[in-house]
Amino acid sequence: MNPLNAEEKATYEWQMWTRGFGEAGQVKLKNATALVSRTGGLGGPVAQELAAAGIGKLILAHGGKVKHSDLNRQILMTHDWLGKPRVECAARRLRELNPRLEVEAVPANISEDNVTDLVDRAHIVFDCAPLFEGRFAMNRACVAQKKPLIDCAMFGLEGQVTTILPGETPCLQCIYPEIPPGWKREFPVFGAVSCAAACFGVMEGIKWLSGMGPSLAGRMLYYDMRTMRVRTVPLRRRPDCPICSAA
């Protein structure tokens, strides 16, 4: 593993004081690659917090161009980038935040055509996609390759996060055997609600990468910002799950 240089030690000094993390955890983070699906209201803050924490490489997969309706929550998007590719704006902002960060910008959403290759190039995957087709594709690829998947989701004022470890925990299709009826890409969202899910998810990823437990493996964290209630729900593997029953 590549060690920390003097600049990195100065930059990450305060977080290295965290019990169970230390310089050893920071080195592991520096040498890790994370795939983040989408850089919008969820994936944007995920990528930003990973970059700020000192991860070594980010692979960002997001198609489309910046629109006005993105700007209430997509913190890596800017007004001067309207009409331009989202993923390029995200990459630019992240490099400004952390010039040591390696960023690979993929101008396409996760699909069956690219998911296997993208997951193969990462140590950990952060699922921030709004549609279940993309989420299920990442779940299948992560189970097949035995890669950890941090699943982050939100709707309205509610959010949820879980850590999927193939062979150990329920996979996403254990939790959702089928796509919920009526689910669509556009839904009510405040940036603060999606950022909360992102921050919970990032810490789950940092804990797994650095060995600083415990994690949400086998549990789902659920929060409701209308009532400000937070709870964790136990999850169970489905013995007949077509994706992970043999994992």
Contents of the next structure:
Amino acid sequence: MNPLNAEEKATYEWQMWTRGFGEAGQVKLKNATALVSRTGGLGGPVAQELAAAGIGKLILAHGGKVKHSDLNRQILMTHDWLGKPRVECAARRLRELNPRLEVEAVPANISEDNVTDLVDRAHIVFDCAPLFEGRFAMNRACVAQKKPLIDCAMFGLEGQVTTILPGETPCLQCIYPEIPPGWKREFPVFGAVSCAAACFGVMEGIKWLSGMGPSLAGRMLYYDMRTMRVRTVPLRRRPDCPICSAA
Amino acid sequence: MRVTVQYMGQLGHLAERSEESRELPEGASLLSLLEGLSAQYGEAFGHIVFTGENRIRPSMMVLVNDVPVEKTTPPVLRDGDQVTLLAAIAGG
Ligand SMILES: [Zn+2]
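Alongside the form predicted alone that was just displayed, please also present the structure of the form predicted together with the partner chain.
What follows is the entire complex, opening with the chain shown before.
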């Protein structure tokens, strides 16, 4: 593993004071690669917090161009980048924040065509996709390759996060055996709500990468910012799950 | 008897509330509660909760007093129960 240089020691000094993390955790983070699927309201703050915390490499997958309706929540997008590729804007902003970060910007959303290769090149995957088709594709690839999947989702003032460890925890299709009906690509969203899910997810990922251990393995955290109710619910593996029952 | 129902995901959006208290006949089942809610809150609500065969959808998470219920054998409810309906979400 590549050790920390003097600049990194200075930059991450305060977070290395965290109990159980230390310089050893920071070194593991520096040598890690994360795939972030989409860099919008959820994936944007996921990528930003990982970059700020000193992850070594991010692979960002997000198609499309910046629109006005992105700017209420997609904090890596900027007004001057309207009409230009989203993933380029995200990569540019992350490099401004952390010039040591290696960023690979893939100008496409996750699909069956690219998911196997993208997951193969990462140690951990952050699922921030707005459609179940993309989420299921990442789940299948992560189970097949035994890579951890941090699944973050939101709707309105609510969000949820779970950590999927193939072979140990329920997979996404244990939780949702089918594509749930009625889900639409456009949904009510405040940036602060998706950002909260992102931050819970990032800390799960950092804990797994640094050896502190995830806390949401086999549990789903739910929060509702309308009522400010937070709860975690145990999840069960489905013995007949077509995706993970053999894993 | 009275039970509390909490809605999460699109169900709260469709029911236009996060939570409510419902009066039910003694010994009412979870299934009858969900049928009543679906009748009141419309087709889209019912479609999220139930399959075409009137079974609770596998993608729905239902908790009674914070414990997930076995959807194939939904329980009988008791006075004071808190039912939470979590509809799947994927927003990013
Ligand atoms: Zn599974």
